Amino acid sequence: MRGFDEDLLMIPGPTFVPDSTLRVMSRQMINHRGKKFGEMLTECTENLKKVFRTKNDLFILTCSGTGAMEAAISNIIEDGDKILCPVYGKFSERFKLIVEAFGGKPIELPVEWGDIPQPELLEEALDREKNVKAVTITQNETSTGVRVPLEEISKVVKKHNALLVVDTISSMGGDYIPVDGLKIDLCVSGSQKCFSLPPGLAFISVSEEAWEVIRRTKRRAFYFSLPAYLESYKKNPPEQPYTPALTFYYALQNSLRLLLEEGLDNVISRHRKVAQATREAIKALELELFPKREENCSVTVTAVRIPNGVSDKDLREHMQKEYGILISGGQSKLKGKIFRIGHMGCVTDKEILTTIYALEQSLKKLGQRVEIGAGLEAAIKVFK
């Protein structure tokens, strides 16, 4: 898969391509408003809907998952419209930048970074604040490593109304996310985290409620507009509202065939036992995981707190240069005091163990007391 040259791309993304999809994107180009790019987009569109295990509409967006976030809030909302936005890191906090953009009113939610939002503060602040249009989460934040689970927050958004909007760009086909179990409203994606795609498609799937308030609301996205997504999506052949970036397309074809022959739900084993050995490695290290909780660890991402005596820049830049291993460190307020490891899309046990090679040596070499061995043997044990 890498080549000869290249480092191990072991960051939150973006993830390496396989070379089955890389080789489809060098097809010749075809009429975007024609029957083969109908055939292909109801095809991807389809599939993608049981990655997200939803029957709701569901449309890509040439964009990245930004786009998508923008989207899911620039459809629903108009000037002074309350959105409560948790914030636990830096994509949590994106939400509540996003709401600002459009004339919204963030109603936030501040979480120590590390932390999950709990269900009953939510309650709480949805009993305090009358009339919230929406709430939104980031099921996983790659910021801080932290897993959000959804079901009882799904349950107290409910209660109170309100529609639940998602973002699961880092964590979509690489965990267990049922979008139509969990009632979500409206669930935003990116190519180039699980799906092992390049960055530049999104991903977005509307609920019938998510379309109620869509409809009644006046101010629009243009760009970004749904009405206008479903709209295209239903002429015959289907199509996209605005210029598609084709090329991506051949490769979200070949992605989402790759996923459903694997399975999904080995696609997500995968990810949980990869993530399981990483945590276990960290462990052995006698390293901290950032979460405050293992339990609530991410599967797509492990966040670990710098050991004393270490420089985050120190370390990377050591695992770059002697072993060609990109990770990644911490960003805004964790900037200088975490590394994170990147372990989603097509990773096997085969990028975690060198990887963990690479942090003991590296470890050792910078002068931190290490047992070499610990890390690997404790993650292989969770292989064997």
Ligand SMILES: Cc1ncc(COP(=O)(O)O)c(C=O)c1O
Second form
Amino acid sequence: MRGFDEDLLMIPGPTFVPDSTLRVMSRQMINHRGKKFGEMLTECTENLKKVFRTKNDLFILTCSGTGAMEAAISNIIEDGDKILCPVYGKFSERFKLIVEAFGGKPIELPVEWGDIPQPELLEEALDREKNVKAVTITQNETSTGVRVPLEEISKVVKKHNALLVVDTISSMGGDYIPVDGLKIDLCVSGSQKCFSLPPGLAFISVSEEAWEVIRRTKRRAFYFSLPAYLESYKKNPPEQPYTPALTFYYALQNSLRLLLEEGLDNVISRHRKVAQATREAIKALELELFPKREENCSVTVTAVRIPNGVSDKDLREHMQKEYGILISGGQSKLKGKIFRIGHMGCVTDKEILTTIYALEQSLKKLGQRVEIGAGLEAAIKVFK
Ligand SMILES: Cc1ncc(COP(=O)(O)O)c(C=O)c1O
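Now that the form predicted alone has been shown, please provide the structure of the form predicted together with this ligand.
Full assembly next; the chain just shown is listed first.
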């Protein structure tokens, strides 16, 4: 007998959505240009600013995370503009592709996958290139499981008068990313990761320095025009330029209330603890973390090298079939080389311990020499 319809989602997004959030999504439609929506939009925007730890303008877009990445680039770019794009995984590479698509000149800085871009590398490139308009950073590179510390990078970027554009799609809400403290000019995130929402909304914060560039930029996005979002938000009641996905706003309002009720710092500690427990389990099972240095491991997704003698497909299939647990494989050039455990959103010790149990059992079943219980014991120690 099976008690749940769906497999346990331990992939790096979409994540499980709390029951109370699912319930509010069945509410009736309201006028998207009326007072009720204005109040909901204001509450969601103000609460998102708390999560982003920013006083900057912040907008909610009806799209997935990539839409917000596109909004960040398309609002600041003109033909031939130089944008520095360190590439150290699939999502940092996406910034480069968006810059190209909008007629900019990406200056690609290749970094070994599993490693992070060092501030010195950026400094050297910024000194060499001159007139770089912006630098793109993926704070949490979901494809490799690394987390990029932003303090030094931000100083280097600001010293060169460039804008700092940061993707926090798979980390905002689960990791500590103070947008104002780090002087991030355009910070983007998405609904289906740490916010425990369905895919469909994205968020973008805009600093005063970014507005100066946006105001000067002639060629601009239409659907994602940030000045259009600002103008609509200033109306009474505040609204969105185009019809917003109302159902997702009901969900967002609920999810932000849940996050604030738990306390942002508590949410971050929970993510850190779950991530640490996962890493301890992986090491105890004598598996190898994919990031080059453990201090650069993400707090929302753990990437692990596939051990010799097991196929990534078999491992994932076994975990799903026998235990109803879904984990992810590698993407692009890491396909078949790593597996990834997502631990973001409403994930707790309960879900991660179940996952580690299933991992141990599956590896054993597939012929690996693992000490059953070693991973669980190491993980449990972290929660004690
Ligand atoms: C770091 C990062 N950036 C961008 C994206 C793309 O977001 P979306 O699929 O919501 O467009 C993802 C999705 O996994 C991501 O993890």
